[in-house]
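Below, in structure tokens: the form predicted alone, a single chain.
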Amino acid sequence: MSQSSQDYLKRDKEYLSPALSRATEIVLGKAEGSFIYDIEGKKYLDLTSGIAVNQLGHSHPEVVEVIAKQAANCIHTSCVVHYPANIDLAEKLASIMPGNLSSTFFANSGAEAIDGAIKLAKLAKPGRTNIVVHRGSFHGRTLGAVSLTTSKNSYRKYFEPLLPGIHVTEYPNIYEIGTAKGREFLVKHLDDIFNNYLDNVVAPETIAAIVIEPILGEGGYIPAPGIDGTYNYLKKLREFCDKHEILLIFDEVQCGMGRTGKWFASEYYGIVPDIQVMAKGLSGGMPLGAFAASKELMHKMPPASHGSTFGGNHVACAAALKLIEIVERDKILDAVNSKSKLVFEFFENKFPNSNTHKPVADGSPRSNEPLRGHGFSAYHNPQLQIRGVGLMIALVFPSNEIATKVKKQSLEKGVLLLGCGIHGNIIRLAPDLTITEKDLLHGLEIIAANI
């Protein structure tokens, strides 16, 4: 006898841990392309893509085919033998990663990859006990990764004390400031805070690594300054790390693998990290994470200093190889940028002066208004503000209540959305990279109608 959504939800409550919350009460029937269908057959346009995972949409037929083929050949061996898909994927990643990043360790998730990156930093910098992270960042939920995470106190509050030696500096959110001069002042002010912290609290020679998301994910889809040709914060970090022999770690779990219209967000800044962390969009929905470094740096991890039973397994690696092949073959990254432009133009037409990448003129009537708070600029549209890169776009609202209302009413009309940000006043748009412009515009119309 078939069961209803309510039947499944009742059993879910009875048998599954409540630790993993769900964004909706939808019970999945199937998923295909840009759409999810519940078990009663209702159709939803998915603008979340499994939290920025399904770069090619749900169940891309070529990815499904290669998964089935690999599973029929071999599903799992762990580290008992070497296997081609694992080696082929590492070589392929070396060809698309920036700079000299050519050696990869595969894990099961972004959090595991972060833990591996921490271990590599500690091995490479013996005696340096400190790591610097940025406020608002999300790096995962293992005890190691959550020690670096500051996007919500709920991720940490039950589990402290965490790893010692973690120091938090400010992430420069220039988008809450409306004028060019104001943004310059903010960056200089944060620069002074950073330098004072180093002078007063943690000496550079004790720091093993500085960790940053080039574009904050859970923290609010905030690009680091420099992506618009302004003060290049990541370049500043690179220079500081080089001066003091500190490793620079980029967490590209959410912003990597084509999400921004380039393989990696760091390419917009012209910066190569020492260690790069990947996951989410890496393998078309299969569980796979990775951290990469130069061969010289990676080989500071001696044999058996790290490991994973399932990490980089046959099936996930085969899926990742096929995903990269499709993205290159079909020129999908070019299409990401055109769709991103469509989103920005759509909201700018509906809500003029909503694009916070464009500062207002100094001395304009609105340039002296006070900050509204919650990362919401006083200088741009009072109803909605937008920022982001590629198909990693934030819709910023004046309050959590408005963002929640928009999500709820859009869901009722068949559009799936997710929130983010410290204050819960942001909706993130992270559709699959292959979504049609027609479907994308349909979703945007529904969102706009509910603002």
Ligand SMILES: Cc1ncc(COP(=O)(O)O)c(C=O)c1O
The other form holds:
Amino acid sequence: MSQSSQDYLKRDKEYLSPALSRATEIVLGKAEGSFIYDIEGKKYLDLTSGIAVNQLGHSHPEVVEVIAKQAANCIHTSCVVHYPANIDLAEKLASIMPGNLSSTFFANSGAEAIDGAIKLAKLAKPGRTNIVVHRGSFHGRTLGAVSLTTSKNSYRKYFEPLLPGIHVTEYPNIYEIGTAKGREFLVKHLDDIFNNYLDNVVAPETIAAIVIEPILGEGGYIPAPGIDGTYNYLKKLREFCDKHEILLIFDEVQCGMGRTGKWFASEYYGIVPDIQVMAKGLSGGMPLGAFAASKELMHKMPPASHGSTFGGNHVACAAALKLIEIVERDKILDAVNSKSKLVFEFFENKFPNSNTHKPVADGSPRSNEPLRGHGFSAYHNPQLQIRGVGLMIALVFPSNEIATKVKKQSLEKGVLLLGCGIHGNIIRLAPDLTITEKDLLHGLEIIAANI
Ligand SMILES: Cc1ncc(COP(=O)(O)O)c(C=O)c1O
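Got the form predicted alone; could you also share the form predicted in complex with the ligand?
Full complex below, order starting with the chain above.
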């Protein structure tokens, strides 16, 4: 007997842990491309892509085919043998990752990969007990990764004390400062603020690693300053880390794998980290995480110092290889940039004078006057501020209530959206990278009608 959504929701409450909150009450019937259908057949345009995961949309036929083929050949062996998909993927990643990042460890998720990256840093920097992270970041929910996470206290408060030696510095958010003067001040004094923190709170020679999301994800889709050619915060971090022999870790779990229109967001800043962490879009929906480093650094991890039963399994690696092949073959990164432009132009036209921080297509400086030209909607248009890069775009509303209303009403009209940001006032647009312009525009029209 077929069951209704209501039947499933009742059983969900009965048998599943309430710890995992759900964004909607939709019970999935099937998913295809940019759309999901509930069990009664209602269609939704999915602008969440499974929290920025399904780069090629739901169940891309070529990915499905390769998964089926690999599953028929072998699903799982763990580290009992070496296997081609694993080795082929590591080699392919080495060709798309920046700089000398060429050696990879595969895990199952972003959090696991973050844990591995921290272990590598600890191994490579014996005696240095501290890690510096940035406020508002989300790095995952394992006890290691959650110790680095400061985007919401609900992730941490029940589980403290967490890992010792984690220090939190500010994420330089130039986009949420109300006055032009305030922004100018922050940009001018970022060096001082950072150095003061290090002088007074944590001595550089005790730090093993500094961790940052080049574009803050769950914390509010905030690009680190410098993406528009102004004060390059990541470059400053790089110089600082080099000077004090600290490892620089970029968490590209959400902003990596093409989401921003480049394989990795760090490319916009021209900076190569020592360790790069990936997951989400890496395998287009299969559970796969990874951290990568130079061969020299990675080889500081002796055999058996880290491992995983399922990490880098045959099927997930085969799917990731196919994903990379399709993104390259179909020039999907270029398309991300043009779709991003379309989103920004759409909102600019709908809400003239809104405060648009335009995406940068080629990473070149857009203006030598840092903050002019992307003023702040709180000034010019109280309804909306837009910021982001590629298809990682934030719609920032004046309040949590408005963002919630827009999400709810859009859902009623068949458009699925997710929030982000520490104040709950942001809607993130993270559609699949293959969404058609027509479907994207349709979704934007519905969102705009509800603002
Ligand atoms: C930037 C970032 N790092 C790490 C994670 C954790 O990834 P996972 O949920 O796969 O453990 C996330 C998940 O949202 C993320 O956005």
